[in-house]
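Encoded as structure tokens, the following chain is the form predicted alone, with no partner shown.
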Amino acid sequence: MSVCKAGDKIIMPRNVHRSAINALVVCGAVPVYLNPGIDKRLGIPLGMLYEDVEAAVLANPDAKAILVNNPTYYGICSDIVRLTKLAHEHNMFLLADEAHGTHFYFGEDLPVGAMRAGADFAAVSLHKTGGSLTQSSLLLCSERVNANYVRQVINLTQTTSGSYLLMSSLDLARRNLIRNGKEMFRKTIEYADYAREEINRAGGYYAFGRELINGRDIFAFDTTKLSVHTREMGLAGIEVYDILRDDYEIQIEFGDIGNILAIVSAGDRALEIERFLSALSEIKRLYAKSPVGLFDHEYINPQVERTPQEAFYAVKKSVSIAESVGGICGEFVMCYPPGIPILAPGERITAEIADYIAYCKEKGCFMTGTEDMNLENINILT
């Protein structure tokens, strides 16, 4: 809302949170969605190529600003480095979702911090891997930004009744982050480094890491994050996530239909990491089947036919989702998290957008984003 007005252009990756397509429905900036590089093994959306956004750059120059994953929810990074050069050149700003990038700032053989790159603005939720109270994070803005304009747009959207508890956490986890950070993530990526290697020892999972790196649309990874494809063994991602918390009382971040994540951090110790590696070695012995059957990619790409903003204020009806196919949609549909949507206002519903949220229901998906909580339901334009 700081750089884009009504109809203005923001090129972005289709697979930004929720939050950033929310921002378009309130302020009608237009999307010029990239669809990301996808990892047929494991079924998951990468980062952003160059050669697409420079593409995309070219073909509106007109466009705003550039928006990028820094990281992705696995922990895949696009050149920042370069985008936010081209974005320049092209008198263009940068903005990075760096909602799991806090780290980057404090650690070390990390990937780059976004404002390090030279971006424009860094949404940094500080709650999530840098100590904060939930719901506390930070705006980060260059001095290529007007500061206090994006003060008045902040106050469009905030409470008047700024909550003291939240700040004062943010100003001790930055604290705590300058004296303790480098050696609170040494630890981190020790352990995470520890579990890829012993999951991949033991056979059946593939906890991923840098070897992925390919310097394109996975021109870094967050060693961070345990991400671990469960495909393989026959079972979707969820699943093995309900059994972790239900079975083993362990609690990780997500499960989606073909991988866990586990964002390893430095309040963890080497008896959690332990006892995470046993659950997964005991789910494998009990529970591996056949992987005929499962879904094997998450991300769809879109077939864009309005802005986000128009189908989410236009005329609607409300229709089964197996009468849906072929309409507009005119609300989101995700699972949560990563919160991701698979469908966005304005986007056409096809077949296999249908039996993709049929299944995600059928394995235990938390779905949210419909008008019916129970998602037997989807409001289409009419």
Contents of the next structure:
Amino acid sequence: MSVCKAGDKIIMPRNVHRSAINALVVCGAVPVYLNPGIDKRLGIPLGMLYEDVEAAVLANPDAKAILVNNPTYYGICSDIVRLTKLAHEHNMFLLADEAHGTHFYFGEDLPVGAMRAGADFAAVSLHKTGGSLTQSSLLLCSERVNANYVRQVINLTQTTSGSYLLMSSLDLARRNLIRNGKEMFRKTIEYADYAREEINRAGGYYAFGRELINGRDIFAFDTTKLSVHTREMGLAGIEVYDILRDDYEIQIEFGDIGNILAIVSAGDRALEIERFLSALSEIKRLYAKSPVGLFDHEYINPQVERTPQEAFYAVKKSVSIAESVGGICGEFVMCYPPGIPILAPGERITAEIADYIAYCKEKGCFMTGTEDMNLENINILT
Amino acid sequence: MELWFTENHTDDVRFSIKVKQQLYSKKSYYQQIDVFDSYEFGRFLSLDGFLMLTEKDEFIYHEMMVHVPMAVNPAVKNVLVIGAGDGGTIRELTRYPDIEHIDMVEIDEQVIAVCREFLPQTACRLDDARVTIHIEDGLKFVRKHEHAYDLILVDSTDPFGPGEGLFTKEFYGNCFQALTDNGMLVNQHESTYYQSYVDMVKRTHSRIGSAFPVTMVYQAHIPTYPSGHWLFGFASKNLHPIYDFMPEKWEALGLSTRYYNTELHRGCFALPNYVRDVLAQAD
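Return the structure block for the form predicted together with the partner chain; the form predicted alone was the one displayed.
Full complex below, order starting with the chain above.
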């Protein structure tokens, strides 16, 4: 919102968090979505391909900014150094969603932090991997940015009574990270690497890591993210997530259609890692089946018909999911976590998308974003 | 001057032993290890302030942990022992000539070293040629084995501290996987006399039950453990501790024991009503 006004374009991958599209609803900017590559085997969205971004920049020379996930929820990073250079050469800002990247600034052997790569803005959710209280986070700005204007924009959306509880928690987390961060994240990486090795040695599951790096749409990988592909055992990630929680009292970050994600943190001990590995081994023994009939992809290319702001504020009517096919969606539909929109306001609802929503619901994913909490109905533009 | 070792059995109950001399006191990576000499109980070992064994009554615990399953299946060849750094369980196992191999998995190397030095009464057979000692977390070790053991003995500390992982559902499931078709699992099962232990006994019993078709509990009288009334879990893939019991075969081995006998074997599965009630609530 500090760099785009109504009608301005912003280049972003489709696998952004809903909060990025929320900002477009508020300010009226127009998204130019890039299709993130998709890993066929894992069914996860990848990073941004430099060539794709370059093409989008050349096709939209009036765009004001490029937004990059650094990293994605799954730990995948784009070549942010080159993308920053590209943005600056074309007089655009480079914004980084670093919600999951706090530790890049404090650990070793991790992908580069966006600000170090020369980005103009980075939104860093210190509360996720940095240990501050939930809801507290930082917006980092480079010297190319008018910080006073940014403050005015922040005041548009935030309370003027800032929470001292959250601010002091941010300050304490910052102090702790500076003093102990290197050791904390060294231990975290050691645990995650060990778990990956053990999971892959036992077979059935695939805990992916640095071997995916291809210098292109998987430019770097955040090894603190312990993502495990479960589909080849005939289990949806969300099923494994539920079994871990209900039967083994292990709460992990999320399960999607084909994967689970466990976030290893400095608070974990060897015991927690061993319990997680042993429970996975049990789930394999008790529940593994052949993988037929499981949905094998997650990315559906959006057809953007209206800007998010236009669609969000348009006159709408509520129809059943089946009836909505062909209409233009007036709200968000998300599978949470990871909170990446299946549909955003202004997008055409296709039969493929309707099927995908039905499948996610059947597998027990938590669907959010729609006015109808049970997601029987959906708002479409009249 | 008098020196007393005191353990709180509950917040309101204490158990004390008059100490002759403290022989060892040091913190390992995992826990505080102490060895004392006493007038009444001889030498005794405590971990994090909890009494683990005394020279005077350790025979009860170790005989009951080993001879009960061995009399159900005297043909056991491969045994996995988890915990048991003091060596008492190993001492009893090595009395069976037909046992071919014993893997002992203890997480804290220092416990073994201390027991070798100060408690030779229990640690005396740790060097038996059939015994392989692994310094490793039991949860991690057992996960890697399939159809490998006829008997698993979980000689753990309490369900907090380093032994915590050995009371989890995933651990018992991994044990099931590591056992052969006639496999048995025996674990120290705490006690139900004091209310503060009851929930853990229930949880443990139902977790074992979720992995094994046969899940029983038996008892022994151990004077230095809280309430003196202690429980063991017996779980198996198909052997029943009474119906498949082989008293003649066991008698034929000619082992002399001070607590266990084949009459007591049948009796120890007969539990007091208040214990049965607790276990019934677990299912």
